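We begin with a single chain expressed as structure tokens, specifically the form predicted alone.
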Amino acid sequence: MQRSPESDAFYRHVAQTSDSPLGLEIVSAGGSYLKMRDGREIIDFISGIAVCTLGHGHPEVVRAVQEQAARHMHVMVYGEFVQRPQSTLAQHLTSLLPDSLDRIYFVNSGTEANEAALKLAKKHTGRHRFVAFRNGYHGDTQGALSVTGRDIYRKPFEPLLPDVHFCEFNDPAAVDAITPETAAVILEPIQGEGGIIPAKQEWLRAVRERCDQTECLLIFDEIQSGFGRTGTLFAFEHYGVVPDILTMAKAMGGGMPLGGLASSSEIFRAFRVDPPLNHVTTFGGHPVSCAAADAALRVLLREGLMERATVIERTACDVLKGDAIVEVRGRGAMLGLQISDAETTRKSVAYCLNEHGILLGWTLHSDTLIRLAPPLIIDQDLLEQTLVKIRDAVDICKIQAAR
């Protein structure tokens, strides 16, 4: 087929990260479907991987994008102007959070929000040990690179940050690593690029513990697993655990870019003194993406759609049986389908994408794990034709992968 001027434009001149991307030409997106140039629908399952909640262009959150583009857009680099979009979400967002979490500083990723979270927590307690956990996942900057735990990533870039201890996701042991010295242990409640791996609940209260006594500080991120994704707001609530900082993006924006860490006055502090201006951002916060963060959130919440998150796992658990099928794993709409062997995987994948128009995730972790994270607002019917279509397709792939 011949290349649109704008896909010519996307091999020849985009900066590439890998030699073979998918390279789908979408014109257009709403609701839980993408459109492409040649008037094919995909459906899109992984939702932007874990972003688009609310699906593509919902409605209140388009026009809060565009009312507020109309007022002002960019105006100061973020903490210097008092601007309403901020002010609104920061407080909105506050109130549905743990007193000992009152403040948001925004940023524009996940990434930043970790990097951001590591250097608050050196600044805080003046130390400068990290405690994290293999295969976790926490971003490809240099500082949130440090924390992450796959050799596969990290390779490359090394030298990286000193005194990072890496220990075993869900191990008891993990507990005698954290230290005086420590300024904070960081993990995800439930890891996503390691597995779709949640944490067991009385380890995650045996750290939460252990950082009280040594005084050092609990980082969560929650970049892929926040607003709504696992049946509530974070998934830190299932298990009654409330971390120091909490990380924040992704889904956070309704489809803009936007991030963030939520932590306490006082440790938030650290931002302001010796010097002030000490993590400061340009584009952190900015207006447009924060009202329709705010949009987003209004909407999560009076249409119940962290509700629906339980459903839609519970549907997922009832289709998704098969022989080549091991699991179904996750909580909400954050789930893993662990599969028996890396040709079906791939196989399935494929054929779901080319065969049914289903695009879906796999991480780079696991060559036999799909991701499954479709948008909350899918309908009932087409959720459960779509993992009818996974779960034949899965059986189709694995007799193909025995010849």
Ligand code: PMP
Given for the second form:
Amino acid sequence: MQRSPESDAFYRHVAQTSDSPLGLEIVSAGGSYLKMRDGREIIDFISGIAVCTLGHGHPEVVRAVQEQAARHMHVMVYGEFVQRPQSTLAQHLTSLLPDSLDRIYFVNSGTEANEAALKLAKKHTGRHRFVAFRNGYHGDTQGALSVTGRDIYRKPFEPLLPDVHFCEFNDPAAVDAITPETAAVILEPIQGEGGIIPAKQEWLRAVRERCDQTECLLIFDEIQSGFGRTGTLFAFEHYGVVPDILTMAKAMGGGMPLGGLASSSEIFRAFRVDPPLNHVTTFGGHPVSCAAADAALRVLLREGLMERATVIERTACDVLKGDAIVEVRGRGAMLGLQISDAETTRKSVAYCLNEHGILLGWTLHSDTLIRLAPPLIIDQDLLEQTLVKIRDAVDICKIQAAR
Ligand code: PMP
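The block above covers the form predicted alone; next, return the form predicted together with the named molecule.
Starting with the chain above, the whole complex follows.
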């Protein structure tokens, strides 16, 4: 088929991040489906990489965006004016978090949330050493990249932050790496890009205890696992381990760009004083994004979508018992299918898209994992039918790869 003018412009003028972008031309999206220019409908099983929890174009979120855009958009840099969408969202969200996380600082994206968290930890503790984890992913700006645990992505940009100590995730030895010189430990309670790897309960408790002993801060990056994806509002609730700083983004904005970090007023003091205004952002907490986020949060809670995440996990574990799927990992609707080899993985993802119109995900750090992150609103019949097709596709592609 001939390329459309838009597709042509995409390849000529939109800076690319790889030589082989998916290049699907999406003209509209609704619920669990993406609609392409040629009229084909794609079942979205990755939700814009764990963003579109409510599916696409949820009417309440769309209405909130339209109404707020008509009322006002940007009026002042973050932190100066009282803007109702921001205040409402901060109040709503903190009411759902432990008492120690009673303030939110709003930013625009995940990496910015981590950037702010690292700076906050340095200034609050007066230390500059970080403990981070192999295969952890925290974003691509220089601070977040400094604590991202994959050498191939970090090396081309070195020198980065100097004092980052990388440990194995879930390794008891990591606990000893936390010392009185450590400003903060940063980790994902369920590693996303690293291959959907949940932290072990006892290990996470031990990390928390050691942070308390050494008076360093514990940062949980829940940018991917937050907002209901794992069956609770945040994944830390499964563990009963509360961080000092919680970073969030992705699904937070209901499809609009928004990020944030939650902590205590005592810790956030570091951003207010000596000197004042030492961490500012122009667009952080954009009123339209905050209005969308509050609407999305209300829908998430009212419609019982977090419970749906648990049903999705159970259904996936029941259906995906194929020969070629080695393991189904993860929590709720943040799932990874461990495949025996990279070729079967690649072929299965392509087969699902081309033969069945099912869009599956990949991860940045693993080439033998298929990532599933369907919207939580997905209809149970569609979920089951799609999972059966995925299971059979992996079996077929495994046989093909072995030839
Ligand atoms: N942390 C985690 C755990 C993530 O999954 C991501 C995005 N994949 C980020 C941080 C970075 O978020 P953003 O792309 O919004 O900067």
